Structure formats: C-alpha cells, structure tokens
Amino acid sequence: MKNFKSKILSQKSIALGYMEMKFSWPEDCETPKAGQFLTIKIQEQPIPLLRRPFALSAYNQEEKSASIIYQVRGTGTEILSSMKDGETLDVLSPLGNSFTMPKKKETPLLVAGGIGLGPILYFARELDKAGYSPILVFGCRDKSLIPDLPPLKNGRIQFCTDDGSEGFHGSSVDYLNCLDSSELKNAYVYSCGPTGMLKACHNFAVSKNIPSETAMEEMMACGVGACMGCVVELAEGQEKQYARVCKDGPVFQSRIIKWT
C-alpha cells in the first residue's frame, strides 16, 4: 500500500452515467491485482470529506498506468468526472485482496453488474492473456448501459439486458442457466456487482456444485480496516461472525458470506 500522486492520462464516458479514467502508476508501487482497489482523495476542500474507494479495472505494465470504471452518482464522482487530463489525483493503493487464479482445466465464468464490471473486466483480460477461455457475462437494465469493449482473444463477452434491447434477454444468472453442460463442467464462478446478483450467482454455483468467489461492494469510510464501516456477516461455522470488506476482502469465497 502506497500513498502517491498520479496524473490523469485520459477520461471518457463508456456508457450512460459510467466513466473510465486512466492515470499514471508510479515505478516504485507494487503491481495491482484484479480484485484490488484504491481510494482517491477527491479534493482538498472539506466536501467530500472522506476518500472514495474504486476497484481497479486495468493495469498496463509497459505504460505504467492503471484505470478505474465508476458511476457518476454523487458529489465526489461528479467532481471526479469533471477533472481533465494532466490534473493530479491523491491515490492510496493497492488495497485489499484479489481473485484466485483458477486451475488450468477450469472454465472461468465471470459475472458483472454495474460498477462491478471494473474488477471483473480486469480479471477477464488477465485470464485471457494467460490462455484461459473466460466467459464474461455483463447484465444491465437496457442497451444504454452497455459499454463498448474490445473482444477477448480466447474468451467471449456476453451482454444481458432486462428489457431484451441488446444481447440475451434476461438476467446474468438466467444466461448462466442456459449454458451447455460442457461449459459448466469444471467451471469456477467469479462475480462483482449488486448484492442481489451476487446472491443469485452464489445460489447458482451451489446448485451446480462449483466453486464461487465474489467481490463485495460496501460503503467504505477509511478503506484500511480501522472504522469497521464495511463489515459483512459471515455464515455459521466461520471463525468469526463478521468480516471487513476493505481489509479481509473485498474478494471472498461466496460460501462464507451469510446471504440474507
């Protein structure tokens, strides 16, 4: 974990209300992994007071840059979206743990919703480069929320919309249930997005008896495990009753989470 100043390299809208920002990454900072996150101090003014957490959506070793995908939905992200190339960010990263690499014979099924696309997209690209054939499933309300993404070399990206305006008509889990049994053999589910979607992915994995990891999204005040503001309740049989998403996660085996 390092606190550093970073220059904004580019920023663009990728879907209705969603932005992608690329920024410089210092030479002496460790390489971030898919699933990890950062916090940004938006500005020196009292509002917003707290740093804002964002999952990493990409990292470029040669260029020494990293990216985030975020939704504009409050004062902090509105200010962030107005920042221009060359402006300076106050970054604390990398934070949290990361997704587990699957075994060589396993098929990664990656499910994303909303800003959960960022870490899932990062992991899908890493898996793709490593020779896996990941299936990335992104679910959203309608086609206005679908970003323009370059295809994967070895895997594929499937969009799902609630209204059927583009891609598969139905939820991401509806799509998973339509997969051929050969694609579910040796599958490993990874998910990030709204809690309802994460729970549905967990239930799907349990029903198919396949492993599942989930990257939790919770409100974080400190981002380093001090304030206990992002705890989630764990299932019975765990050593402790609660876990801090920022410090113990954000990636968990979905079976250890108490889904209510």
Given for the second form:
Amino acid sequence: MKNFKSKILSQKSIALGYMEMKFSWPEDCETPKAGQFLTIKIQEQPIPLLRRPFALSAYNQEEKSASIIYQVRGTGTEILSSMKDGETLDVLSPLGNSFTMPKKKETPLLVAGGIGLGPILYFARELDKAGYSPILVFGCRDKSLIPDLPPLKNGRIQFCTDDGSEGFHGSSVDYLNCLDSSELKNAYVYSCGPTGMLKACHNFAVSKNIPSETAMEEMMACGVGACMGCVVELAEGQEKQYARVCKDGPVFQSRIIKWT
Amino acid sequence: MDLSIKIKNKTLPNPVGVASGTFGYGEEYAPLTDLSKLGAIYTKAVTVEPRPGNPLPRLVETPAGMINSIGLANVGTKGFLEEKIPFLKTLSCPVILNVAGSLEEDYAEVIRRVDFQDAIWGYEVNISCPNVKHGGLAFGTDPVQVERLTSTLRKLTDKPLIMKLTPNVTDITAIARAAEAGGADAVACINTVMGMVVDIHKRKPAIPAGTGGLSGPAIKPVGIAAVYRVSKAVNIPVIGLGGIMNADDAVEYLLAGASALQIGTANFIDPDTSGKVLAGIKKYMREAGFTKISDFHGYF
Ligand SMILES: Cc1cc2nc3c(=O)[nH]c(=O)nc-3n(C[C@H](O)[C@H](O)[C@H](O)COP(=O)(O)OP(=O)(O)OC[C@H]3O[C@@H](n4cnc5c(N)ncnc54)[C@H](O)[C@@H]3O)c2cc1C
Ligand SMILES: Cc1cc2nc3c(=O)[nH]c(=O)nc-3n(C[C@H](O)[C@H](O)[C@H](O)COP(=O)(O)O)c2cc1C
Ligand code: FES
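The structure above corresponds to the form predicted alone; please provide the structure of the form predicted in complex with the partner chain.
Below is the whole assembly, all chains and molecules, this chain first.
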C-alpha cells in the first residue's frame, strides 16, 4: 500500500456514462491483484471531501500502468472525467484483498453489473491468461450500456440486456440458469455489481451447491481499515457481526454475508 | 525551537497528534506516515466489552465534512490488551488511550485494567460521543457529572488525564471548568458536532440512527471558538481539534489558545497530514520568530 502521484495516460468513454482511465503505476509499488482497489483524492478543495474508491480493472507490467472503469455519478466522478492526459492523480493503492484463484479443474463464472465490471474484467483476463476458460457475464439495461471489450482467448464474454436489445434477453442470473449442467459441475461464481444482483448470484450458487465470492461496496472514509465506517453485516454464526469492506474485503465468500 | 508540551508530569514531543477514531490503533497507517514523528496517537475508543458498532450505512458525506455513526465499534479492553498493545509497544511516540463507557464504573474499569501498561502514556476520556444511546454525551453535557467522573478517574491513575469535550452544549466553558475542578490535566475540544442528512429519494435519514457526528473542515470554526473560550476559562492545557486540514488551520487553533492539536478526518484524505502540519508549524514559527509553542498564545 502506497500513497503516490500518478500521471493520467489516457481516458476514454467505453459505454454510455462509463469511462476507462489509464494511469502510471510507480516502479516501487506492489502489483495490484484483481479485486483490489484504490482511492483517489479528487482535488484540494474540501468539496467533495473524501477520497473516491475504484476497483482496478487492468494492470500492465511492461508499461507500468493500471486502469479503472468508472461511472460518472456525481461531483467527484465528474471532476475525474474532466481531467486530461498528463494531469496528476493522488492515488492510495493497492487496498483490500483479492479474488481467490479457483482450483485447476473449475470453470470460473464471472458476473458483473454496472460499475462492478472493473474488477471482474481484470480477474477474467488473469484467469484467461492462466489457462482457465472463464465465462464473463455482463448484465445491463440496454445495449447503450454495453462496453466495447476485446474478446478473451480461452473464455468468452456474454452480454445480457433487460430489454433484449443485445445479447441474451434477461438478467445475468437468468443466463446462469440457462447454462447446462456440465458447465456448472465444477463452477465457481465470482460477482461484483448492484446488491440485488450479488444476492441473486449467491442464491444461484447455493442452489447449485457451488462456491461463490463477491466483491462488496460500501461508503468509505479511510479505505485502510481504521475508521470502521465501511462495514457490511455478516450472516449469523460468524465470529463477528460486521466486517470492514476496505480491509477484510472487498472480496468475501458470499455465504458469510447477511443478505437482506 | 522547543515544540514540546508538558501535561501533568509528562511531555508530548510535539503538538501534532492524530485524533481518536480516525487512526485506528496506529497499525493501519504505519505504511503511510512516519508514526515516530507523531506528537501522540489517540487510539480508537476502548470500552470494557467489545462493541460491534451501529447498523449501516455508518457514513455520509456533507459539504466540506462527513457524518459518522460508528457507535464506538471496538475490540474491548481484553482485545485491546491482547491484539493492539503489542504493536503500540513498538512505537516511540506517546500513545493516549481514548476511554469510553456507559456508566462511570465502565470508564473506571477500563483504566484499572490497562493502567499497568507502560505503553500507555495517558488517557483521553470520551464524554462526548454522540453515537451511543447511553452515557457518552449524557456525561459530557452535565458539569456535575463531569466533575464527579473526572475525580473518580483521577484517583485511579498517575498518568495524564485529558477530558474530551463535546460542542453540543450550551456553555462549553462550564464543562471545562468542571473537568479542571475534578482534577483533569488537560481538556480536548472538540468532539464531533451533531448533524443530520436526509435522503430525499428514500425519504428518510441517510444513516439509520438519524443523527450522527459531523467532522471535517465544516466544523473548524466551531472548534476554534470552543478552544478560544475554554482556554480563557481554565488554567490547564487545551488540545484543539476539529477540521484541521493543513498548517494554517493548525496555527489558527494555536493562536486561539490551543497548546496541542489533533488531526482527525484529514487523515482519511491525506494520511500524512500530521507530518505536513508539523513542518508547516515549524516554518511559521521560524518566520514569526517564535521559539516555543506558548509564544503563540495571548495575541487576543
Ligand atoms: C471498493 C469499492 C470499489 C468501487 N469501484 C468502483 C469502480 O470500479 N467503478 C465505479 O464507477 N465506481 C466504483 N465504486 C463506487 C464509486 O466509489 C462511487 O461511484 C464514487 O465514489 C462516486 O463519487 P461521486 O463524487 O461522483 O458521487 P457522489 O454524488 O458523491 O455519490 C454518488 C454515490 O456514490 C457513492 N459514493 C460516494 N462517495 C463514496 C465513497 N467515498 N465511498 C464509496 N462510495 C461512495 C455513494 O453510494 C453515493 O450515493 C466503488 C466503491 C467501492 C467502495
Ligand atoms: C469515523 C470517526 C470515528 C470517531 N471515533 C471517535 C472515538 O472513538 N472517540 C472519540 O473521542 N472521538 C472519536 N471521533 C471524533 C474525532 O476524534 C474528532 O474529535 C472529530 O472528528 C473532530 O475532528 P476532525 O474534524 O479533525 O475530524 C471520531 C471521528 C470520526 C470521523
Ligand atoms: S473505510 Fe475506514 S474502515 Fe473501511
């Protein structure tokens, strides 16, 4: 973990309201893993005050660069989206834990919704490189929200739209339910996105008796585990009632989360 | 240049500490700032029993500030001694234990159980947490209770005893005088200011508890006013905090009467704020020809 200054290398829109930003990564900073995140100090002025958290969506060892995919939602991300190549970012990273590599024989089912795409994409590419055949399922409202993504080598990317304007007509969990049992036999579910989707992925995994991990999101202040602000509630039977998303997560076994 | 501050029989090496609840128990920030340069670490509050804390969400951002409703989530006294003290023992800066409770006896119990630890430099008694139902704030708003609690705790320890005051009162100077009368060695002002945000889309408070504690730049003028008034009302050192983001803010507090300072919310935005504030105070002192912290005082 390091607090460093980074140069913006490029920024582009990848779907309606979604940006991808690439920036330099310092030589002396550890390699971020899929699932880990960073926080960016938006500006010197105290509005908005807090740093903004984003998941890493890519890391390039040769180029010493990393990327995030983000949605323009409010003041902070608006300012971020107006920043130009060459401008300086104040970054604190890598933070949090990461997804666990599945066992060799398992088929990774990676489910992303909205801003959950970043960490899922990073992990899908890692798994693809490592010789797995990941299936990345990305669900959204309609085709305007579908990003332009280079294909995976061994695995595949499946888009799902609520209105059927592109790809599978239905939610990403509807799609999972259509997979045949041979694909599900040794599957491992990984999810990141809106809470409703995460819960549905968890329920799906439980019903098929397959393991499942989920990357959570909560409002953060410190991002390093000091303030106890970003907690999620854990299921009954766990040793603790709450866990910190920034330090104990953001990735959790979905069965330890209390889904309400 | 003498930056040290004497409180009771002990000395803080410099005026810039980090505030309770914003720095954990030190360990989390070790990779990000030089802990040995801190004037003091004020730990997250410790209560007798572990506390899970309040339901979520616990945080909401406000204009130039944030509201928290953590609810004193902490590992409890046993957990503190087992899990946190080993790391704190390795530090060269003073470690000040922030103590919280619901009853007078709870505060006393924490101090009784940890006082033998040499790693603890002194205590900051949190009589001002707005985020728990019982005790906390209830103590800090009544001068009679403040004096009684202070004198009870005074008998239990020879270490410095700092009472941390709430701004959520009619007259903070009356509370400060009560703490002094009870035997406090210093007072710290301020804890968070009660605040609330309403989520207009969900048509309910943004945090389940309704109100929470406002911190950050938004409360700096409240903190400065408290320090200004309290430092004129008592003869013990006043530790100032609330919205300090940089050296200029810190100098404002020192000129208003603070002898030492704490950096809170600013740690979240820049984990090395304390280092930068200390460097800035030194620069200001050099330029103003000040040789010691007390040179700041008495300008108005
Ligand atoms: C671990 C983690 C990873 C994330 N990864 C991504 C990502 O890869 N891509 C992406 O687009 N978004 C991601 N987010 C969400 C992102 O942090 C928010 O969209 C962003 O902070 C909004 O800031 P704003 O100023 O534009 O919006 P605001 O108008 O300030 O807020 C809009 C909403 O964003 C959320 N938000 C605001 N501040 C914070 C904060 N400090 N911490 C958490 N949430 C906040 C709140 O839900 C708020 O209601 C992630 C959040 C977390 C906790
Ligand atoms: C997340 C958070 C947790 C806090 N927890 C405590 C606590 O346990 N004990 C305490 O005395 N003060 C606590 N405080 C109050 C701070 O120590 C400080 O008094 C207040 O935040 C004002 O300073 P600031 O504006 O610099 O943050 C907490 C503040 C925040 C933001
Ligand atoms: S954001 Fe502070 S503990 Fe997670």
